[in-house]
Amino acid sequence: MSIELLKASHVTKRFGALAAVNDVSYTLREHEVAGIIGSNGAGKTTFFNLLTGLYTPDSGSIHYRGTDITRDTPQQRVAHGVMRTFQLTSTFDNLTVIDNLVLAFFRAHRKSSLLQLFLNTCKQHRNNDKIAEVLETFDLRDLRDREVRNLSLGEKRRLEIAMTMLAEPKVLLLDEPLAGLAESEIQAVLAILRRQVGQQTILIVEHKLSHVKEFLQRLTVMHEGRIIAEGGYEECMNHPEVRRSYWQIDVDAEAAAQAAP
């Protein structure tokens, strides 16, 4: 069995009388690529925010490699290596792709101030081996000298993920990485994510399930703040509670129709 990296145990988060996440336990293992789906209001985004430290659970605990991080801030979780894209990917739209990558690299690995980075490091480190590798991996080489404000949404999404990967996160959490993208842009982002399978621990919350099902190793379905199914894609999609709650199929009526002579 691979190492347990991120583990939530019986976490609950309430907003007034509403239990947005209700007694949820979940484990993410090293090098696993997992996904969470659910209809609007299912609790998946709230749970995602609990894992990343934006919210603190009212009860239950969250551990990273056995260490209790339940009350750690998002910044403290980044230091552990638990990272969602926007935690380290605020882009500078008036700078080039390469300079954004240089800044992301040095923000993650050096303690220089941003002013020092602007003045001293961008030009010096544009040919850094790690940055050159990321340009290649994320198909950004032809865009390296383009200002970020001139990128398409899909190109910017690839840049954001690349900037996060430069920080060498142990766990990468992606909240709807395909939202708002055209089909060609979706395919470009998916090509990047496929390359990380087996190398990176990734958790994805995504509505466009048909696009990510091919490389998700485990799927979790939430409904009304609880996990109602977990396992392989087909297993989850055929689960009676998923068909009833997520697809809104009358399972009892369907079963009766199939049993009728």
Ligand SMILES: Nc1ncnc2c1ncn2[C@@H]1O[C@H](COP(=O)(O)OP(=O)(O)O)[C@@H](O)[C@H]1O
Second form
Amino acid sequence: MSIELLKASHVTKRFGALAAVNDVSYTLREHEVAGIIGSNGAGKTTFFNLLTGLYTPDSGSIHYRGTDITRDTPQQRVAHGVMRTFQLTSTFDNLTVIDNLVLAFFRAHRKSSLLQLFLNTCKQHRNNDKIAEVLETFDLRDLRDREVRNLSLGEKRRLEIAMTMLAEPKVLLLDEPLAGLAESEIQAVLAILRRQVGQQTILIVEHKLSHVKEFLQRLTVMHEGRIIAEGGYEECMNHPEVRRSYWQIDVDAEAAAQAAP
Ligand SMILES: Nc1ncnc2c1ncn2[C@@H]1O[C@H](COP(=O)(O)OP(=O)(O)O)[C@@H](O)[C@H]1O
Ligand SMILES: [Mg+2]
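Same protein, the form predicted in complex with the named molecule this time rather than the form predicted on its own?
What follows is the entire complex, opening with the chain shown before.
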């Protein structure tokens, strides 16, 4: 068995009276590509924010390789290698794809201050090997000199993942990477994610299950703050609790109908 990278134990997060995440225990192992699914309001994003450090749980703990990171800030978790994707801000919008990658590379490797980069070093590093490799892997070569504000949402999403990968994360966390994308863009993002399978530990939180099911090795289904099923796709989808709450199938009526002569 590969090692446990990220482990949440009995984690609860409340907003007022609502337990958005309710006593959730979850383990992500090295090189695993896993997914958490569930209907809107299930608690997926809240759990994601607990893992990445945006929120601190009211109770329970989170460990990274056996180290307690429950109270670590997002920055401290990034230093361990637990990273969510960059969310491109307006500051980066006026720069080209290649310059965003250069900035992400230097931010990750702390080789230079951002100011210094803006002043003189961006041009020198546009041909950095690691960046060239990422341009290739994430299908960004043709977009290299395009300003980010002129990219489609799908192209931006690819750039966000590429920028994150330059920091060589140990665990890549993605919250709804396909949200808002057109079908062709979904395929492009999936293509680059598939290339990471087997090399990178990835946890995807996703509402659109149909798109990600074929490369997720393990699924976890959340409902009303709790994990209601875990395992392979078929196993989860056939789980009575999932059929009831996720698909809203009337399992009892179905069973009664089957039992009837
Ligand atoms: N910052 C917040 N303040 C209050 N309630 C929140 C907050 N974030 C999420 N919630 C509530 O917690 C529940 C879970 O939300 P969320 O984690 O976003 O679910 P999901 O990502 O599965 O759709 C929802 O009922 C939502 O309204
Ligand atoms: Mg969400």
